[in-house]
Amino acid sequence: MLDLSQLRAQLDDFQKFEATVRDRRAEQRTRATDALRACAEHWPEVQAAVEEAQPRRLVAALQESPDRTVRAPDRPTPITVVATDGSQIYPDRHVDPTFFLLNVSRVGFQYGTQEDPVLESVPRLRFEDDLSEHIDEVLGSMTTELVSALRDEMELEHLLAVAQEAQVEGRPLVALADGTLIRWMIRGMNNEAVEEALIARYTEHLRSFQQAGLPIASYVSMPATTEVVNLLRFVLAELDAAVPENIGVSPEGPSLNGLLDRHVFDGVLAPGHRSATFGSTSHIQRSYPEGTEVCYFYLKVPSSTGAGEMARVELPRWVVDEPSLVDRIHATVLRECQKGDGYPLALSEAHERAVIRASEREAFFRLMERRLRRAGLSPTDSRKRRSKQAPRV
């Protein structure tokens, strides 16, 4: 039970702290914007200096002037937009036997036509014997990182499938994924063989999009990334690396530490505009096949109910190499956000069909228990789990 009366003084402290953060961030954004414009005048030299210095922080790779902004072109019509999302029931140590459940949605819209949409979901039960068929060296325990990685893989697999099924000859298409295309969660499993196998299988799906000529992008809402900020910190000599000379930025001013990329571009971009395209320098991408390396741009998404948000849109290198595809993705994502009042409609619909609600979760557990008991097996759960389901007070 939460006693709100005890939080009043703490909320006062929080309010004061947030006011201080707001003032400091305004100063940081001004300095960051100045650095971005100065960097734009010498961006090839800056990129060369970053490559030579190899700073320890993750620094955005420059591919064009970093202060470039692009207004959205008109979205083509008719157009096919497909999306997937996923949810899961994680392994529960209070339940035996060990398993987890993945549920992935498949959504497809044919805009500008009278064709019916695709709105469905596909569940899949996973357990150790099932996993051993695909991963040579199965982890001793099914960690949340492994479950999340397998869910993302299943999402991408079904996104490719629904794109191929919904594709109409001569009609442009955009495939949208939710979240990042970079496999951050896989590193750190302490099992290099499993890590490499998971990355290889995921990137094989990415390469299949390239081979089929199906442009894919992912949408990251409220990104917490700092790659562009780290680039600006490099220019401002805040990172432990050599700095290009004569870039015209004053060394005086507040440190950019704590500032996020979205804070910078929120003051640079007009509603509906996208930033320059940057390359990610994550070491994870060394395992990505050529052409599937992840690039990204920032998009200022307008909203009728507020200021909107800054989104990060990620896309493979082969898509970036075709400017018309980048324009198509920009226009499509923006139109989807307008339809979804600030968030892509196709992804919102995909989420609704992927989510496993509490009542569905309990129905699944009851079904599993009946099936196991019918087979002469005895599923068990701990007293702790039972007490959570039926509190006595």
Given for the second form:
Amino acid sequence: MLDLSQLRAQLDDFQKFEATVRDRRAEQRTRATDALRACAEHWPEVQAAVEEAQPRRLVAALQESPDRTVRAPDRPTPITVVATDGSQIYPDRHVDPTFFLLNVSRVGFQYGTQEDPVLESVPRLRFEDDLSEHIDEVLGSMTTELVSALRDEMELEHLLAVAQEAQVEGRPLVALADGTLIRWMIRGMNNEAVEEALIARYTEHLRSFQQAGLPIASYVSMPATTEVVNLLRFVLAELDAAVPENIGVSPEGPSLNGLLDRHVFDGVLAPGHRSATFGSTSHIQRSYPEGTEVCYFYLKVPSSTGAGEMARVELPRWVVDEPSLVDRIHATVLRECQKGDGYPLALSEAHERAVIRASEREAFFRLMERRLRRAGLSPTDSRKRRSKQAPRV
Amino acid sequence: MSEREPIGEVIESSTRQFVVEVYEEAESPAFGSWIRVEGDGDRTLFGLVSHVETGSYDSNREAVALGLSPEERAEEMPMVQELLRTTVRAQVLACRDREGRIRQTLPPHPPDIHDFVHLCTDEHVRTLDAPFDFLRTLVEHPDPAVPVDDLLVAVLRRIYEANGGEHGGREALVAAGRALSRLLDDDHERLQSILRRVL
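What does the same protein look like in the form predicted together with its partner chain, given that the last one was the form predicted on its own?
Zooming out: every chain and molecule, the one shown earlier first.
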């Protein structure tokens, strides 16, 4: 129960704070934009200086002028767009033995044709016996992280499969994933063997995309990344790394601490335009096979209601090396967002197909229980779980 | 599509009425037309289509205006068609027993969920003939959500057509009209209003 009357004073405070932050952001943005322009004038030197100084924070790798903005070309038509998304039922610690469920959708649209779309989902029940060696070791302690990692892996695996199935000779294709391709979240499982196995399997799928020549991109909505801001902070000498004199810039203003990349590009990009491409310097990238290292650009997504949103589009190095593919992805993602009113249509369909609704979840547990009871096993349901679902008066 | 091909499947069932999801590629049966369910063995149920509805599959997703031509919609929003479905509700008014006799009364058992549903041919409609006892069920226990007189108009029109229309349909129509007249307690105004709309 939430007592809203008690919150009134706290909401007043929050409102004041929000106004202060907004003012500071505006000043930070101006300073960041100035720094970006200054940095653009001699970006190869800046990049060399970053490599030399090796700041501890994650700094965007420059591969072209960082203030470049690109207008989207027309999306090719016909075109094949495939997407996947996933959801899960996490293990319940009141249930023994441990199991969890992954549900991954497969969407394939042949835009510009009237061919039938692919719209389906594939569930997979997983339990200890089914997990490979080592991986079961962390299931107890790193449950949500592990389940999420296995779901991401399954999403990528099915994205590859649906791309291969939907591919039409001579017709361009774009494969869209949801969320980041950078597996930084895998680090921290306190089990190197598991981390390595998960990364290896994930990047193996990425490599298959490259080998099959299927351009893949992932869409990150409202990204909270600060790699470009960190680059600007480096040239503004805000990081504890030495800045060579010839590249230092000094626009006046408050520190860029707390500013996000999307705040910067929101001021730089026109609706529908994308930024330059940058390289990720995430440590985990060292484990990615050559050609699959992750690069990204920012995109200003127009919306029918006016307030556009910033997105980050990630793509492997081999795709970035082929400018026509970057154009294709830019145009496709933009068109997808226009049709999906701010979010890529194929991904939102993929989400709809992947989501497990409360009623379906109930049906799944009922089915499981009935099966176990019929087999003479004890029901998996604990009293605690049941009481949480149906509180009694 | 031949009449041998099912047009859909039963998705809700009772002895009084059933709901059919119509296959995407099938033509939806018209309001007031007859459909039949071939159950196990020789059992056949006859239902009168009293309600036809098209909407979103998913109760969480509403259909919204898109401002696209049908071609553009198919080319750029291909999931829309997949998310729409047509369902029809049919009142059970007759059944055929194992001996092959048609009884104009409710069946002993409802159809099974997922039973296939077929359109009735003219021949089937002609067998649902005098004394038209099904009309009594229809008039006295109508589906409350359906304007029963409009349904009667459609039923009579179907009887007329199945019996040859201009070439012989009138006789069957008059017979059904007489039966209806008795049911309506000689409410001539109501009967006239129905008959006026048949032809």
